[in-house]
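One chain follows as structure tokens, the form predicted alone.
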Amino acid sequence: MVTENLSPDELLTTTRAVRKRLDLDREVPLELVTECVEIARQAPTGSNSQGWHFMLIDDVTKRKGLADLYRQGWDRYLNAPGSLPDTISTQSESTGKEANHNDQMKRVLSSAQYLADNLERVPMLMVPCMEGRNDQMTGPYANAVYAATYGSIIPATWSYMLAARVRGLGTAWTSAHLIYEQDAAELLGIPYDKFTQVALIPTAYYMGENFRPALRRPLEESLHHNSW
């Protein structure tokens, strides 16, 4: 059931990470997110392998277990070099455009902390998985294999998030629980030696008005033509 009448450009430029605006008290029908998964399965997949799996979690106990693992991973991230708090502190004396970007990052941090504090209250969690494990792969072929395998699940996950958006659902890409991926696999019954978890996507109806494009750095800082 599509609830938002959006053009393709509007959908792609206004699908935001939703954290503080998730409705934590409204149940999300399993049938609705199953529609999103069905659409996600139309995404490109390397060699048409279709090695993707999508785990939907609305069980209260399992949501609580995942949230506990997520918070442990989040706390470790917060204290790691190069983390968002570390980046913000090093930019504290910036001015102009950099100051605006720094303010944006502070809002992101506040939003991400809110999600960590309330993750078990999100009515539906989705964990995308891919077949196989690449943990120990090294050498000249490793990057190609990583690109092919992750390139077969990340587009599908983004399609899930887009499908959720037009159905009035908010989502966010999160991954802090992956620090404790094996524990999460045991909790969810995922065969750890055969499948790799890629993310954790909180899914809920969103509150408030519509969304707008996010602040981004100037295009010329990231666009290259023919040479770097």
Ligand SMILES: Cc1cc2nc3c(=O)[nH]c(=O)nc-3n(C[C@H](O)[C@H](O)[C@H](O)COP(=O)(O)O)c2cc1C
Given for the second form:
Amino acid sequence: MVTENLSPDELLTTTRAVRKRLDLDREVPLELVTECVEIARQAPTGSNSQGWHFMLIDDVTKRKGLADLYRQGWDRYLNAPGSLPDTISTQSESTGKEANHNDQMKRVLSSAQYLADNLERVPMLMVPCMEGRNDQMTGPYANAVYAATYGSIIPATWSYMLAARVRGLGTAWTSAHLIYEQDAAELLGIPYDKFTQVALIPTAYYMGENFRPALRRPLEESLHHNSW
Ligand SMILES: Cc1cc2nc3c(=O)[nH]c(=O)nc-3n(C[C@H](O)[C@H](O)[C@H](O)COP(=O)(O)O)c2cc1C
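Rather than the form predicted alone that you just supplied, could I have the structure of the form predicted in complex with this ligand?
Below is the whole assembly, all chains and molecules, this chain first.
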């Protein structure tokens, strides 16, 4: 049931990665997230394949198993070159926009660490999967096939997150458990050779009132008109 009255632009500009504001003590009804999945299935899908699958997990043991895999993946990510901590400057003299960006990255790291530490406590986890595996693809078609595969599940997953938001639920896109995707597949009974997991979306009621648009890099850095 929709509880938040947001304009389309408000919804699109304020649906944040929610981690510290997830209510870990309030149960999320299966029917409510099923509604979000139903809406997600209206997203575009390559060749109208509809090969998407949405795995909802509220079982305590499976949540714990997934959280353990997530933490292993998260720790590996933290130690990899170019990971979030690497991008945070330790120089105190940074000023203006640079300092704002640095502060934002520190907040993201602290929030992401909180999620990693508490993931099994999030009442509902959603793992979106897509039919097929492209692990070994190379050559001229590879990019088109990868793009079609991910492009047929990522828009739907974002729709799930938007549908959740207007129902008072917070979510965050996460990918750290994918380093251990095969172990997660075994835990959840997903046929690993036939289906690709693309994310893990913690889902819980959010606490507090408003979310704000995030600070983004200047528009000119990402907008191109007619030529790059
Ligand atoms: C492909 C992708 C992977 C991500 N992986 C993780 C993750 O493993 N853990 C996490 O806490 N957040 C993860 N995030 C969330 C980002 O950190 C978050 O979207 C970003 O900091 C911007 O914050 P905002 O979504 O609130 O604007 C991921 C986001 C994307 C799009």
